[in-house]
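Next comes just one chain, in structure tokens: the form predicted on its own.
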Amino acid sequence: MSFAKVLLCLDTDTQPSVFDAVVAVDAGVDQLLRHGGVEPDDVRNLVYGAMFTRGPADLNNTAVFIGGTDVATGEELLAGVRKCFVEPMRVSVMLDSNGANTTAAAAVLSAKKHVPLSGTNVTVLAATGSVGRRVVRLLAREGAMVCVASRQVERALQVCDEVRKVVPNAKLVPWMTDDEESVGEALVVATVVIAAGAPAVELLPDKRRRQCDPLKVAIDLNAMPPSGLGGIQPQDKAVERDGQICYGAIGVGGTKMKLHKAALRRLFEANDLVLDAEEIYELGKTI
């Protein structure tokens, strides 16, 4: 008997994401069970419904996807899903709230195409947001020396502490970037800069970016004008500007979409996978 591929979508927003649904369909999912406004207390009954309707040998045809714009709650949902598993009854699960995992993985993979990350100085601007935190985590695992930049040094320190809990040997420096001068100072020795700030907020003016002599790769994840990194266009993909290899949000977005679809397909290859930022990043190295 052939079983349909069923994806249980747990979304923290009131209306489940249309974007995530379309990507799932394009990735080959047969049936979507979409639930919006999901809270941590809702997880058990929803996941039990997915787990206990098929035998262990067929559970690779059922998977869970966690989405929505609330990344912190999404992480709580993932923890709740994992607590539901009773061997051999379990299903694979992927976390990509607000697209943070796939976007961060795509950004770091883009940088890795051009420079070896181990031992390389990388500055992450707006490093305390959901994408920035994951970028820092992935860079730390690659052995990069990361300048963790934020307008509030306390928040940068918090990110450093969180990352060191999972990457004990992480080489991290918290940095306060509350004006143009301090942003420039955060880039004095940087070979790579990744800007993960809010939409339509310029973090580094064009003139200042061009003055960063050691800078070889500049990646801006803001798709709304003005660019987070001045002079970089959203559609840039490995475009050379002023001696720097530049990526804009749309340029990174192609890799992000490939990763999203590949990760969804991967869910149905086994029933015991947990795809968080690190797992998605490792998958990206193979595609």
Second form
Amino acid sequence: MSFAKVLLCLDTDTQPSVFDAVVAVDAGVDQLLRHGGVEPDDVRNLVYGAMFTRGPADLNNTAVFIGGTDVATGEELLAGVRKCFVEPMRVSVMLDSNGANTTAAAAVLSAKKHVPLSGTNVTVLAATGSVGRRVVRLLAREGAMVCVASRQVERALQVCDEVRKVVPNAKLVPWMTDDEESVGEALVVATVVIAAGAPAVELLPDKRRRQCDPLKVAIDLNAMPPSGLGGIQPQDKAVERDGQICYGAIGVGGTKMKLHKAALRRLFEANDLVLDAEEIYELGKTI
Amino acid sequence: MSFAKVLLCLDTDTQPSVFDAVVAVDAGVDQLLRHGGVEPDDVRNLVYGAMFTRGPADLNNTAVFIGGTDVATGEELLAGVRKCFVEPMRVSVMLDSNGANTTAAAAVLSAKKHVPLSGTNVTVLAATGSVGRRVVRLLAREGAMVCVASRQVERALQVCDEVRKVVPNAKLVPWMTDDEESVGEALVVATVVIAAGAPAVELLPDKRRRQCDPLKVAIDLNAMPPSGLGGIQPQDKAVERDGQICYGAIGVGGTKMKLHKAALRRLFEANDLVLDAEEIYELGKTI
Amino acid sequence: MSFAKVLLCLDTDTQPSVFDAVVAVDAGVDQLLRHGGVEPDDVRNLVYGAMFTRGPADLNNTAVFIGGTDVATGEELLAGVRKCFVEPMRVSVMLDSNGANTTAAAAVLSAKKHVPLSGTNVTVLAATGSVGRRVVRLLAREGAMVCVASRQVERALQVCDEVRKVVPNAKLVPWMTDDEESVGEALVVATVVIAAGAPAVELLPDKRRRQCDPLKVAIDLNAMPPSGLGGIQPQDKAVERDGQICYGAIGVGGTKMKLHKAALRRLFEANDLVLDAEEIYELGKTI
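Next, report the structure of the form predicted in complex with another copy of the chain; the form predicted on its own has already been given.
Full complex below, order starting with the chain above.
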């Protein structure tokens, strides 16, 4: 008997993500079991249903995807899913709440195409959001010297502490960036900048960006004008501007989409995978 | 790569329509993404998920269906869907809340099989409900002289005003029908009558219907006995009774179902269609 | 035209069962229409959607499954579904809230493999839960002499009354079992015991079980240690222990799963089946 590929989608939003559903269909999932408004207490019963319906040798055909706009609750759901497993009964699971994991992985992979990351100075603007924190984590693991910039230095410090817990030898500098001047200072020695700010908020004016002499790669993840990094267009994909290799949100988005589909396909190759930011990033290196 | 046909179903009822789902499956949809309790504020995020997951050349494989018993909110959802589009990124969409569009189109198409509509006197009973209003609109576009009958003349006037906004040269007469006598008067010169009343409410007794001399076609859309037009059976499909060609709700229902499926199939032939009453009616002329 | 197999899942829990969904996929259902938080008032509209979308000759391709943890409300939903039917328009329906029907049927079928049930003394421990009550019903129909044991004798009496309404010649003895001693007494003449108690509650210690001389078959439906019947392991499937043929929850579970799938497949062979405990049990005899 051949088994249909079943993806259990646990979404923290009342209306579960249509984006994630269509991507799953296009990645070859046969049956979507979509659940909206999922709370941590719901996880056990739902995941047991995924675990105890097929034999252990066939459980690679069942997987779990965690999505929704609330990344913190998504992380709680993932912790809940892991607690359900009773070896050898388990299923593979992927976390991509708010697209944060695939976006962060795609951004860092885009930078890595152009410069080696180990020992390189990288500044992450708006580093304390769900995407920014993951970008810092991935860069720290690659051995980059990361300037962790935020309007609130306490939050930057908190991200540094968090990341050091999982990457003990991380090289991180918290930085307060509350005006154009301080953003510029955060970029004085940076070879790479990744801006993970809110939609339609300019973090660095075009003129100022052009003055950043050591800057080789500039990546902006904001799709709504004005750009986070002045002068970068959302469609930019390795476009050279003023001697800098530039990426906009849509330019990174193509890689993000490929990663998302590849990670979904990977879920069905084994029944013991946990695909969080790091695993998705590593997978991205192979495609 | 070939794309699965994905239909995003936005339903205003808490439990989304099973009727609409089964019809979609039978019309060839591969993947249903069903959402219940959808409110206007939910639309953008859901429709963006449908728009931004496939390239513009493949978006004819993704479409939106709006259903549920609340037709007014369904119309709001349709307005919301149209606002989402950013050319060339858009998907086709069909509105059929409460089956009102397909029912109205099927009723008018049934009449049109037997008499030309342009210049013909047609009386619509219970013309101010969601089906009745659409029947009036479609008849007005065909150039019929429409007697818009309702128990409350203010509501009949309101429907006339509404229809004139979209069909400026509409020939409409509002009519108050609050008893057998006034319903009879509304039919004095009618060649066609379409009764769009509530279930199990008789609008015109059998005896009175038989006295309507110029009447050639009598269509009743109420499936629950007693009939809206006395003497007509729900199963009637072009049955001659007393020199009148008669249709009951189930008789019209066969055409309605064909239209519903044809419209769903049409959705997947292009990515820029908006199928409201008029478009569904025009489609019906071709099948 | 060939029709996709559509299963309308009416679940009383807010998040509909993933277990039931995966089993349905593996039983060959093409399209699941899953509804959570279903209340008795929702049934008519949902089931009408299943009934009035395909012709009577094709309605064997549409079926209804009722699930969820609340068995009493599941029974109400089933009653509501039956009321919807208007011959020849109807669809087949299966009730398996909380897995109670398939579990009870699998337990009784397991016993029947080893001893004839007619005239045999069978003790059901924790007989007043949703599984226990069904076990009693099935045994009564087979002509067994059933000792209906419960901590509260009033509840045991109530189950006896209930079962006599549907099996008038049932041979039932209510029994109060509020300590080890009284449980032992309930087993003095039993050839078979079926324990349908709560998870992780021991009803009969190992030592005491071994002292039950006439006991030939011991079946425990509790999967969480400690076992309901001391000394039985969840994986036991016709394992001989101390001269008794023993089954644990997982041992019975294999048969339960086969029954669940067989019943789902049966649903699509006709459009007029109602699969409750008895019909599922009879189906089990043929596989």
